[in-house]
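Take a look at this one chain, the form predicted alone, written out in structure tokens.
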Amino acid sequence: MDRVICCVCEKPIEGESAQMGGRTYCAGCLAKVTRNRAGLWWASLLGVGALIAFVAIVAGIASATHPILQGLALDVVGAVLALVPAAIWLGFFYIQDVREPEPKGLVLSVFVLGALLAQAVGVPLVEGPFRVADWLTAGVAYHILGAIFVIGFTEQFLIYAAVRYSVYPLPEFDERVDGVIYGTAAALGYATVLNLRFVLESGGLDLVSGVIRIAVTAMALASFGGIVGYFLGRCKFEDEPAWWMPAGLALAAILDGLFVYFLGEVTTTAITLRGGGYNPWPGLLLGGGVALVTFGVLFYLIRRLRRLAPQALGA
């Protein structure tokens, strides 16, 4: 008689087994996959709030002191500010996830891999062969399609790859929500590279508008990376159809591209005789709103899966 193998730990199951999503689980792995980890969702929400508070603090200090930063000092300050969003977000994950923390080395390695893929593949691809900046201004349709099919799909596929081909096959990836954690970490690594390049290539930054752009980029990519991670988590622990993961990537890429388009729309002020203006504050509201709604929906979906899961072996 063939032995029944758990789909997570790949060990023979003694006694009764449980079925969920077309997969077979032992009691211990089923408990992990379906357990409630509300602390991680609070960490996400607190991360968004902390980033907005961080922007407000920097903007308040800049408005009160009017610092004069030039040259190397401006680059150093800008680089430090570009690293803060990732430090805040990952820090909240570690503080809140006290029951069973994810291995710090793995989370950090996925973060670094996301950054490396952005620097080595993502940015050169978008700025090189596609030359997005040259034709995104050709009209609304070109702008939206380019933002989705070039920027969105490039970013989200590389975030997917950073998780799928590193931590995904490992035993530490042992519950659905891990996909969201690692997807967010990879996306924050990607966002950090974009922010650092923005600071260095612009020769520094205006503290107020610059720190808002840094926070918005981090919140948006973290949200869309969380979506990719959610679909990855479902793929690992359930028998999803072949179209499931491509559909998840397409959803994240479409949302990413639409966000890029609408961010430009809400931050561009009316054109006058002196030309168009730029107001970064609506972008902060858009980025914060997208992050709160996205992680709220992911929280609801995973809680719903947990309620639908079998509560006892043999259910």
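Positions refer to the first chain, counted from 1. For the two forms, the rigid core is made up of the largest set of C-alpha atoms that agree within 1.5 Å on superposition. Remember, predicted model here, so these are calculated numbers, not experimental data. What changes on going to the form predicted in complex with its partner chain:
Superposed on the core, the two forms barely differ at L301: its CA moves less than 2 Å between the two forms.
In a rigid-core overlay of the protein, L292 has its C-alpha displaced by under 2 Å between the two forms.
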Given for the second form:
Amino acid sequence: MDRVICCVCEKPIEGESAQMGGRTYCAGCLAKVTRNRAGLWWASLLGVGALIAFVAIVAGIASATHPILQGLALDVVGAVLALVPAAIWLGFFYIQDVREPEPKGLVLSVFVLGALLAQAVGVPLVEGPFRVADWLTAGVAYHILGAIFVIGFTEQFLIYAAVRYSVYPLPEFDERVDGVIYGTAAALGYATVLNLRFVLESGGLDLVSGVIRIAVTAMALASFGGIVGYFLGRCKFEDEPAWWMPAGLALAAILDGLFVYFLGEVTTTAITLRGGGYNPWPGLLLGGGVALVTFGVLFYLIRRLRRLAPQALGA
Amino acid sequence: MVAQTHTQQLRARRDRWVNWLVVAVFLVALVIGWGVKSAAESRAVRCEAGNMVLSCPAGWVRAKVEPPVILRVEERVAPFRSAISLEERPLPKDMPKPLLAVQQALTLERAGWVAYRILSLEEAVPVGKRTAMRVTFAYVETNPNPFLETLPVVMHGEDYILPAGEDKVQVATFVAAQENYPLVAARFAAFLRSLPG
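Coords for the form predicted in complex with its partner chain, given the form predicted alone:
Complete assembly follows, chain above in first position.
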């Protein structure tokens, strides 16, 4: 007679076994897999709040002092600002993630991998063969479809790849919520490269508009990276159907594309004799709102799965 | 134990399948994206010139013209504009090679352009049902605004000189900055195709 073996630790199950997502778990592994990490949600919540506060502080300083930054000073300040969102999230996560902490080196590696993939593949693909900036605003349909199929899918696939081909097969990826952690880290790496390029290529950054754009990019990508990570986490520990992960990627890409479109819509204003044409503040609200709602939904889903775990143990 | 190993093998195989499926979905998305890009770039609007209805690139601005030019559309997003123009000139019937005579007249008119050079000349190129003379050329353009911090750019262009009826010749001209030339050449091709045969 076959002994029942846990699908995670691959040891024979002596006591109670549990069925979840078509797989058999021992009680210890089930508890671990379904564990929720409060640190992740606190880091995300505090990260969004801190990022908005950071933007407000920079905007306040800029409007009070009207700093004249040029050349190297501007590049250095811009580069530091571009790194702040990732530093805030990673910082809060490390502070919060105290019980059985995720290996810091791995989280940082996935962050760096996300950044490298953005620089080596994502940006060259979107700006090179696709030359998205040349045609994206040709019409509403082109804008939405281009943002989804080119920008959204490229960004989310590379975030998926950064997790799937690095940490996903490792034993350290041992909880469903790890997918959200690593997906968010990869996405923040990707966002950091986009922000650095924005600062260095703009050649002259308006401090307020620049810092808002940096914050919005980071919050949005982190959210959608979290979605990809959620699907990856469930894919690893449950027997989901074959369409599960492609559907997760498509969902994140569609949301990413729609965000790109609506961000353009809400930040574009009418041009008048007194100026106008671009107002970044609604973009900050949109980015913050999307991040809070996305991480809220992910938190709810992870917690709901955790609540179902004891029932699985009794099965 | 064997059953568990078999299950694990099945799971590993399923993981590989899922992985390839994700890659396939990404590639399909890129193909669709390429289609969207092509559609956006080849957008055209109807524009009238003389008694012709032509296909002009959408988003380009129609400029005021004087004879012999009957149509000129420009892309006004760059300091050095891509442009398509159409001229109608009388056909020099008394010349042995009338299209070549028109080409030489064009060259003389452009003598004032900085570093104007003819790059190639093909005497018989099919355009719809007509046969045109195709001339490619290059010159250097400097922005007339002296306060604008721009380098002069090398412009690349081509003329299609087409007989139009018994006594007229049409000259369709396309110019673009060298670096933009391949990107917008397809729009000129669409314009050429819309010329009535």
